[in-house]
Structures are given as structure tokens and as C-alpha cells.
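Starting off, we have a lone chain in the form predicted alone, written out as C-alpha cells.
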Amino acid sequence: MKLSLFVIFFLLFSGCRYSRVTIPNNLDLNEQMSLPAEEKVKLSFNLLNQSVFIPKCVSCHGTSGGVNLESYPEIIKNLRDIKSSVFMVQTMPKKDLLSDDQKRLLWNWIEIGAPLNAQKPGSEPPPPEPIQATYESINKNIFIPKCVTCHSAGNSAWQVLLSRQELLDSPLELALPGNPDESGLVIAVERTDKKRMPPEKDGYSALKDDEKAAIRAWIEAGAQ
């Protein structure tokens, strides 16, 4: 029993520390890709659709493909895999690569929350979207911007993936419906020592209180 627990905690809390390949992290990419604030407020789904998804993606990822990128809801559903495949493992697009400008548009759009509409000129920045205790909200507002740099296939913490089903099925007991206190995901983000997730050593900040509370509440409510 003690050996089993040791293996679980070793895999869960050291996953971001060992990499099979050299992959840029969020901090590196932010330095390379970041746009000025006045450019970020202009980003919208329509701009990204016309500049990136239609010319580069939907010829393969249309209604006939396994991953549909023809609509905003479908793109949001696949945002985690889009970020990973374009910027981390760099396997997409397979034929016609994105230009540097297209990469910057896509990176910054994802980083500001993948908004449907651009911000109105001269308007105040919109308040942050409240995080709901649902997988969709947690995935969009926590996992995609803060976790998938490491926790996706081909990346350094590939042992711990963050789709809902993978969390529920993990032998590491990451999400035990109705039991947040013994769920590995909650333990990882709520701990305050050096094994905290996201890892302090890579320059990432701990999750905010409302982010940790949303994960706990989601699992407590049954992780639906």
C-alpha cells in the first residue's frame, strides 16, 4: 500500500520535472508571441476564423474529420488540443504550416480566453469570466492556459492528462466524484510545498483561491 501511494505521488507531483523532449513552456512562448495590449483587444473568433482556421485547418478538420474546427463551440471544445498540437508538440497543421503572424494571433487569442467578440474601442477591459464548477469552465479558464503546456500528449507531464474522462479513469485517482479530499487533482493544486501544481520551479504561480475552489466544487458535485 505504501509503495503504491509513493508511485502515485511520484508520478503526479514530479510530472512536470522530467521531459522527454525540449518543449517551450508558457513563459518562453509569451516572450516570443506576445502582442501589444492594443492589438490583443482586437482579437475575436471571426478574425481567427478568417486568418487561421478557414485557410489552414478546416480542409482537414471539417465535418468529416475526427476533430471539427468549423464553428466556435467546436473550436472551444478542442482548444486544449489546438494549443498543444500547434505550439507544444508542433504537429499541426501537417502540410501548410502557420506563419509567424498567424501563430501570434492564435497564441494571444487563446491566452486572453478565446473571446467570441473583440473588445469595443475605448471600452474598459471586460471583467474576468467567473469560473464555474463545471469541467468546461475549468478546462477553458484553468487547464488550457495554465496546465496543458506540460499535461498533454508528447509533453513533459504526459502521464497526467486533463480531459474529463482521463481524470476520472486515471489510476492516480485524480478525480474521485464526491470525494475532493482524496482526489489527486485537488491535493496537487491545494498543497503549499514545493510539489504544488503548477510547479513553482518553472515560474508558474499557484492557482487562485477561486480556481482551486471551482475544481474542488466540481469534484464534490460529482465531476459531471
Given for the second form:
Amino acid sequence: MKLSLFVIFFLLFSGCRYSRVTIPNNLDLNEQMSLPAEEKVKLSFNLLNQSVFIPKCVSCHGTSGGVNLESYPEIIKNLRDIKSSVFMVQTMPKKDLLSDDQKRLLWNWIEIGAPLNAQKPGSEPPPPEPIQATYESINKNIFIPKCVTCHSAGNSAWQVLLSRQELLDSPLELALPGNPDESGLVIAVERTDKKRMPPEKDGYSALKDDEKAAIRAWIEAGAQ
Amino acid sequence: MKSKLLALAIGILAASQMTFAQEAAPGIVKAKAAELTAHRVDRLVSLNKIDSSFLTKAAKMEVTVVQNQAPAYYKVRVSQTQPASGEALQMDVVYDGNGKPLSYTVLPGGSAGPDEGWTGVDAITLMENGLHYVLENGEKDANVRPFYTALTTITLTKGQLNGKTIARTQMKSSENALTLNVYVNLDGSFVSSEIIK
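Next, give the form predicted together with its partner chain, keeping in mind that what was shown is the form predicted alone.
Up next: the whole complex, starting with the chain shown before.
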């Protein structure tokens, strides 16, 4: 009887697998991530916003209904969760991970208290330029941070690429110069149903009005 | 004499160019022409140019190669089961060999049938997602390739698979007598595929 119980328990537990999830601690991370003091004094919200939040976070954490990371107050409100999800449990970003440099910037900015302004006067980066109705501006401010994670070679939406020539040549008529109303790109970003791009079902926020307007104006002006 | 020879040479050259133009391999395969039609229907409905039932109640697409009407190369006929009102409709969409849409024509005579009442994504998206299976596997899977290069029809019906309601996209090819069934969930996600005699 004892032997058979032993065999049953042995079989039961030998089938179980345990793995230990290692959560890094503050000290280890500080050692890995810490920037020199002369770099830390240059950190500001504006720098972090342009280097980390806009390119890596706001495509999902915008108006999609979940955590919003589009402004300084919202980011401060969610700072603990940001630190935890990026550095401790490492669940964010879900796609397009942060580079080592971006991680260092974020870690140090949080560690020095997430200041709005840099401690060293004059080290603030210039504010981002407003989006222009040119391909270069649209590519830099919309496609790269919000679209190419999927719309690029080797990724899920590789069949629809977003170079200027691809937009003009696509049989999907994505950009019809002078005709934004019938251009697939405009229709895709302006529609409000399930087929909107970026896709709501994947957690992405809709483009902002100024972004949509820039795409429309670029195509209206000939998509040069 | 010289001018006659020149005219003859130009004539031969022009005739050979026309022959090449007709025989030139298309830039896209038939399955891609059908998939582009799914996008085209969505676009035309978005622009309020065609009956919205082409999106929600599409039931069939037929792909043919257009003869001697360059630059037209493919014609895809879409049939719906029911329009918003009146008789069921069809639509022909004509493409060049690279998939650029050239024209569309709405016609009477759709294959009137039951409204499947798709509750997740629309009928055209279900067809499109079935075609994605063919586009993703047609080059690497010899069994799927006939449906990739020589697709003739794709029909959409509702069915049951393992006790679950699914959409069945059924495809035929001019290269064999087989049928490719691609099963798709009502939300458009892929379930499975099979090739049957």
C-alpha cells in the first residue's frame, strides 16, 4: 500500500515542472543602467517623451481606452506601473522592445524623480516639430512610431509596406495623388469601424486629428 | 523598296510586341486578384459607390483571365446573396496583370440565396482571410499551389466544425478537380484547411 502510494505521488510530482521567475532588483538594475551624473542632469520629460514614450508607447497607450501615456501628468500617475512593467516583470512594451539606450534613459529618469525639466539649464532637446504634410514628416512622426512594427518586411503586415513608392504603386491604391478621398491610406486611418488602422483590436489608438490631416494634405498636394 | 522594307520591319516588330504583351506573365496570381477584390469591395462600399451588401452578403468570387483586352488581364466577378433592396447583384472588377484596378461594373443576376447573417467580421473579410491561407502557403506547398496560381472560384458558406459554427471558404482550381476548404472562425481567425476530392 505504502509503496503504491509512493509510486503514485512520485509519478504525479515527477510530471510537474517548476521554473523560477527572476525579478531583477533595484540594486542590480541600478548597476546595469546607471548613467553618469553629467548625463542624468540632462534628463527631462521632453527628452523621454521624444526618445521613449512617443516612439515606443503611445501607439497603444494613447486614446485606445487603456492606460494613457500621452502627457506628463498621466505618465507620473502611472510611473510605478511603468517601472514595474518595463524593468521588473518586463511585460512592456509588448512589441518593439526598448533598446538598451532607451531603457537607460527611462530608468535614470525615473530614479531621479521623473523631472519635468532637466536639472541642467539649456540641455533640453528642442520641442518636436509639428507634423508637416510631407512624406518625410509623416514617415518620421507616424509610420515609424505607429505602423512599421507590423508594416515592415518579416512582420505581420509585410504585404502593405509604407515607403512612398510602395504607397504610390500598391494595387490597393493607398495613395492616389490629388485624390485623398479615394486613397486607401486616408480611408484606413479615417474610418471608425473595425477595419480602422492602426487596428483597435490589437490595442492601438486611432491616429490624432493632426496626423490624419497631414496624411490627407500630403496626398491632396500630390504625394511627393 | 526601302520604304516597303521599313514598313514590313515595323509591322513585324509591332506584331511581335503585341504578342509579347498578351503572353507576358502577370505580376500577380489569380488568388491575389481575388484577394485584391475583397479589398476593392471594401473600398467601394466605404466610398458609397456600391451596395453595402457586397461587403456583408458576398457569397462567391470567380476569377477569369480576360482575352485580348490589354491592359485588362483579370476579371473577378463577385456575387452577393441579397442586396439592400431588390434582386441580388453581381459585380465585375477588372485588373491589369499587376493587380491595378481598371474598372468595376455592377450587374443584375447575383446568386440569390440565404442570408448567412455573419455575426463577427463581414463576408468579404472572411473570404479574404481564407485567401490569405492560399497566399501564404501557395508558393511553398505543392498541394495548395494550384489554388494559388489557378484559382477559379471561392465560395463562402456557414457550417459546423467540431460543434462550432465556422465560415467555410471553398476554393476550386482549373488545374485539378480537387476542392480546398479553408475554415475560418466568425471573427476571421484561421481554424484549419483540407483538400478533398
